[in-house]
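Here's a solo chain for you in structure tokens, the form predicted alone.
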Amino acid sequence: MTRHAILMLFVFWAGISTIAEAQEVAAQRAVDFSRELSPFVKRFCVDCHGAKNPEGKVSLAGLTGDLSKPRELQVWQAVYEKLEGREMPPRDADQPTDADRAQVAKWLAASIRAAGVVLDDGKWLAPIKGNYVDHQTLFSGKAVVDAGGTNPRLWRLTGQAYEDYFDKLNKHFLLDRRNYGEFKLTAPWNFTPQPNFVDYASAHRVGEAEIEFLLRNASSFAQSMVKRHSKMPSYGNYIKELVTLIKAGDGATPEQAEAALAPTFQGLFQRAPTASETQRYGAFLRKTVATAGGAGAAEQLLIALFCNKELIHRVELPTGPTRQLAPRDLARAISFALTDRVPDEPLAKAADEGKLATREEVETQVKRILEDSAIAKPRVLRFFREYFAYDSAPNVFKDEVTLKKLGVREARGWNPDYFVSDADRIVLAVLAEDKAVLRQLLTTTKTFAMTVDPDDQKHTKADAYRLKKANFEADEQTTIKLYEVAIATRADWDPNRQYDFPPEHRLGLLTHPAWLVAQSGNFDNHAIHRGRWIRERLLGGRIPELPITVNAMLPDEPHRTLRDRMQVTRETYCWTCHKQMDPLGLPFEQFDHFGQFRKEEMVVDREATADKKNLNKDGVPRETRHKQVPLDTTGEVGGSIDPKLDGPVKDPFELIRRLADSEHVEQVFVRHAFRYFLGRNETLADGPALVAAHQAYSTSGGSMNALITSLLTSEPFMVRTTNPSEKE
């Protein structure tokens, strides 16, 4: 691209009217560079990126800030990415203030855009970027920027919430639909499995394909409703005015159609239509009843209502001078945050009576829901599933050859769903006690054995016998595979009983098979994944995405241990990132990729495999022979904010205990809870809310209920700003 073309792009992006003016602005940017950027570079960058032997072969020496030069543009783009992502300067180097960092990033962004490059500002909204806001600044207790709420938004309902609505509708109106199994109405969106929270307000939009799916669902349920109301039902719930409209047939009048509007709204949404809804749907009904008759008008109305925004989104818009959510919207926000359902009667009544106006009134409702064991709160359990990411264990493929080594004869005998449900039961048991929740989950020595999904705990005698028979071959003392839990007889097994892990074999969820299998590969452990999870979820670290030019494959050398094969990650180009993960994940070599405790690692014995006695007549080994070699479970915590955490560890148990004792780890946990329950990443403006949430958790002795209550009564949850910002 020529210099003239660059200047023309500058004209376009900066809104400048002439080439001469563009040249003048470019000259001004050179002045700004020498005044604003050059001192910053000299202080924080040139020690590593000077003229001689620069780190990463990136030198900032001799640069002028003229981004019309292709090389300078390329270099400053890289600097901008590293600076904004807080990857540079390195953590152990002198750091600029947040104000200086922001000022330089702003100058670079404007200059890069002026050079014709489109920057993706929305990338910082992605869940994977959640740790990029400086932790120490967030929890400093100082007001870095003005506190505020969350941007106005439409937050799409979860698939579970959407499906639950129609399931309840089916039961309430006795529609006699087989809404289960292959016949179950499903949400028109399915989240792609990912290692972060999936329910982010900014992450999902309803597109054309989803709209078509929504219409099919709406049409199907509308037809069932019309069929149910086509004659006066003799039992169960029904909408009387809808019956009247449908039975009127072609003789239905506009008055009958309009009379059915408010009761139908009430029956479907437990509220009256607004004035604008009455006007809009009333006009629609008058037109439809004239052309399609009573039944047709009723069906079209129901289809329209089943596509209403309330069945697709949580509407979160500011209202009044306080910018607080409207009472009904706030009630829905509270209910969907905890239950994935529309507000129950007490919460809806509080909204209608104006009793959600203050923090104290909201707190009353949040505590009521949390403390009522009769109210299902699946969203709370789902937080821990997604935070620990153990529920992906069933998605990790294990081939039959690998399973046979474990002693499982065929693939269908391998059922990691049991591990997930057992881990769920551990979480629920800790939540029921609600004390030192994170610490207990990291250090518990208790487990459940061979349970089923917590949503389906109805064990019949036949179910119990089948499970016992599948897992116990004799009445003598036996051991549950993967748990090393000794159970005396079949009669001693109880899916609702907590068993003790063998001493020194297990400690909390990070040694539970559900987590270990989820963080493994098809044929081996994945120490890098395990280390990354700890770095990001417990230490609040930031791991850059893998460059597309890197072939991230370990050597295929089954005669060597995983630790030996991972020596390739210590190459200079790789170790910058891998030193943050590998030493944290390698202690978990204490367990194999099925989650079994072990003291030795099995590798291929090349000499025994190549032994003449093992070769056929063609010189090909009849079988691959293995041998056991000693395990090395040492590791290290390094580069953390809390100096008490750093240092070597001898095994996973020492590592876990050290992490469980850290206040910093607690704070990182609070940050993740914020993201999950508010559906977005935290910003510097959220510092006061995070400090308050951590204080609530800490002073309550580690109560999850206290933490959630603090988050759901915070300004970011209750208030919506009126000005756009980087939050959404």
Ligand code: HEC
Second form
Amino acid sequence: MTRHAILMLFVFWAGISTIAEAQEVAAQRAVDFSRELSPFVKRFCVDCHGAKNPEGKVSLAGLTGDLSKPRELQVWQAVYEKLEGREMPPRDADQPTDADRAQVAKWLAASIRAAGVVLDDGKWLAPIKGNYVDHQTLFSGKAVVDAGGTNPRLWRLTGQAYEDYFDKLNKHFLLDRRNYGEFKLTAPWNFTPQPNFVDYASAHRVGEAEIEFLLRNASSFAQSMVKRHSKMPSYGNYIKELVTLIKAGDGATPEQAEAALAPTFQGLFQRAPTASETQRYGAFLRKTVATAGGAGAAEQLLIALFCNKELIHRVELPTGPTRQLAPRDLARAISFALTDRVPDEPLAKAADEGKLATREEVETQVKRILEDSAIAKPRVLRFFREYFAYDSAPNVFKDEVTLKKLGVREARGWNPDYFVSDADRIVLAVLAEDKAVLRQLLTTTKTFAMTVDPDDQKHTKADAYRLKKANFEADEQTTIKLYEVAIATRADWDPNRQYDFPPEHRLGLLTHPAWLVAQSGNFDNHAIHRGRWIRERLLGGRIPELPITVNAMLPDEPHRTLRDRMQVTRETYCWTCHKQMDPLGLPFEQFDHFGQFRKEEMVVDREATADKKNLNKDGVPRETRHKQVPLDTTGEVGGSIDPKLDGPVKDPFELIRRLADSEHVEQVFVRHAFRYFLGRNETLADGPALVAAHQAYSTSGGSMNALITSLLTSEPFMVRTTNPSEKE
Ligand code: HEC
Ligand code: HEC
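Switching forms now, from the form predicted alone to the form predicted together with the ligand, please provide the structure.
Below, the chain from earlier opens the complete complex, with every other chain and molecule after it.
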């Protein structure tokens, strides 16, 4: 029964986001076909999709808008897809405004849903779809009439934040738990590296399996708390009223139970319970104390509180006439945007004293946290990891044979973890200067060498240990050779120093082995992948998903270069998509797939392999022979929104310099920062916030702190759209 009660609490909070969504859907009214849809289709579609000989064999003439007819429903679904995906009208045809397109798509979605079809609009919430919002409209500075803004929501905390809470609790109450290693309490969710932002507010719902897991964590910590409070502790922190309740045992009264409620809230969450919490948990306590006694009631209360939504989510609901987040929720939103921790004391105090009400007051706090180098801000570093997507380098498998063949000095010396932490350290160093951040990251010729994960608090100890050793080990030697940095002996090596790459061989993170390896395959560079990264992350372009009908394989012909084998994508049909990716990725053929700079390309030498001298007595080649062929690093930028960017490039360096000089690229970067820190894709209504954020970045000379400050003090961050249902 108590277990059931707790599950009910879960259901209570888990329901909130669903309520908000349901209301949003209900708020959309049905469509007046002849007034609203028909003129749009006539103007933008019917020229090509008329009654006679329509393009794509889809006629949009003579439709009635009656979606109860299966045929009409089918057509409108197709139209909806094309509009949402911005695939129709074709690029070179007359285009509707973004607001009109969005409005029509919204109407259609409502009508299609009303006809009983379940639409997966989750698809459009994914970060990969962010670029589908028109860039020029966003940055036009014109206000767009569109119901936008940030919806009320629950945003699940990072696993680190959840774990950090319990770790602090363990220390604060001297629970004496071994909360490390295999004994550490862990969050049921972990973000695995993905080719995009993983921590979106809409991306994670707490499912049933997780609820079980959370309950187990909560029970375990509740038991520790009860044990610790079962006699009056003589030292350290404790909750007096909880001690009284537990010691009263079976004779505990409902009054004693209720008296423990507020102090327990204070002890666990540093706040008083709200009126509705007092009522809800009060009733729960009165019931449990009668059946389970003082200790039992205390334990159940603690379990319920450890499953409280604020330990699992950022709670983001509008309050008052301004619809701004409640001060404590705003404080948490700020803190979890930058760190994995609950608000520090000054921030919590500001919230409690009503000094987090205006934009200026929020700015004071955000700036304070950003400028204090003693406060770790892992979420800022994580933004860069996820934006550049270099942190998956260790996941790309390279086999020993391949490694040896390409002259990586010793196969067992392959340690791409170094690449990632070295890239992390570059990011942190650039952030410490906080000037022209994007440009610096794209064009620096410095690197750190063989550092360890900066997230790892013990890294100075690890460095000290490694420094003491006599010789470089295989992985260190391999890294030095690959980086081409001047470190001859261990005495020359300092993990806290920036080393110079040969400036003619490297330029910024896109030429750093971390990025190059992350964007490679097992046996080759991945020019398509690299090109896609540049198209989407720097140029803000959109690439339709790879159709499932395409067999996306390059010919398995190791005697030909990658560029040569990629000729298959030049077929007209393939090229509509691949022209947007391949010419941007091919300049990086400058490097092999381990991230080594090269001047020639190695391919299989068929003649030498088949040569008699290489055959054994059965006529089978003893080994595969290779030869060097001339390297081609040319490429091209095309189809950019800013035509100044377009044109051929001779190598990756020319490409990178051109991109790094572009204001458009800077704006695309700002859009990605918005997505990460707001936890959702931008909409047209966010235009003003994006313009302000870009301005903050550019007038400050490229300061990331200025950019983040602008985002965290923006209306989309501080304010939630109205939600008519009553919230506590
Ligand atoms: C300039 C001509 C042109 C205009 C204008 C145009 N289309 Fe198309 N449409 C095409 C062509 C060509 C195809 C077939 C090739 C393709 O799918 O890209 C097509 C195909 C389609 C398809 C079918 C695709 C499939 O998967 O079978 C739909 C649906 C569609 N268009 C909707 C629209 C809508 C809605 C509009 C107006 C907002 C529109 N089109 C405007 C030329 C046009
Ligand atoms: C509608 C767009 C589109 C079309 C058309 C298209 N592709 Fe692609 N292709 C993609 C995308 C997107 C990717 C994935 C890029 C990435 O993320 O790495 C891709 C990836 C590939 C890859 C690399 C697969 C891998 O992961 O190693 C090959 C090879 C490829 N396509 C070949 C072709 C060929 C050949 C054709 C024509 C027959 C074709 N594609 C048509 C969009 C397209």
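Each form is matched to the other, and the largest set of C-alpha atoms that superpose within 1.5 Å is called the rigid core. Numbering follows the first chain given and starts at 1. All of these numbers come straight from a predicted model, not from anything done at the bench.
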query	finding
Flag for residue 234, CA shift 2 Å or larger between the two forms after aligning core	yes
Flag for residue 50, CA shift 2 Å or larger between the two forms after aligning core	yes
Cα displacement of residue 523 between the two forms reaching 2 Å, rigid core superposed	no
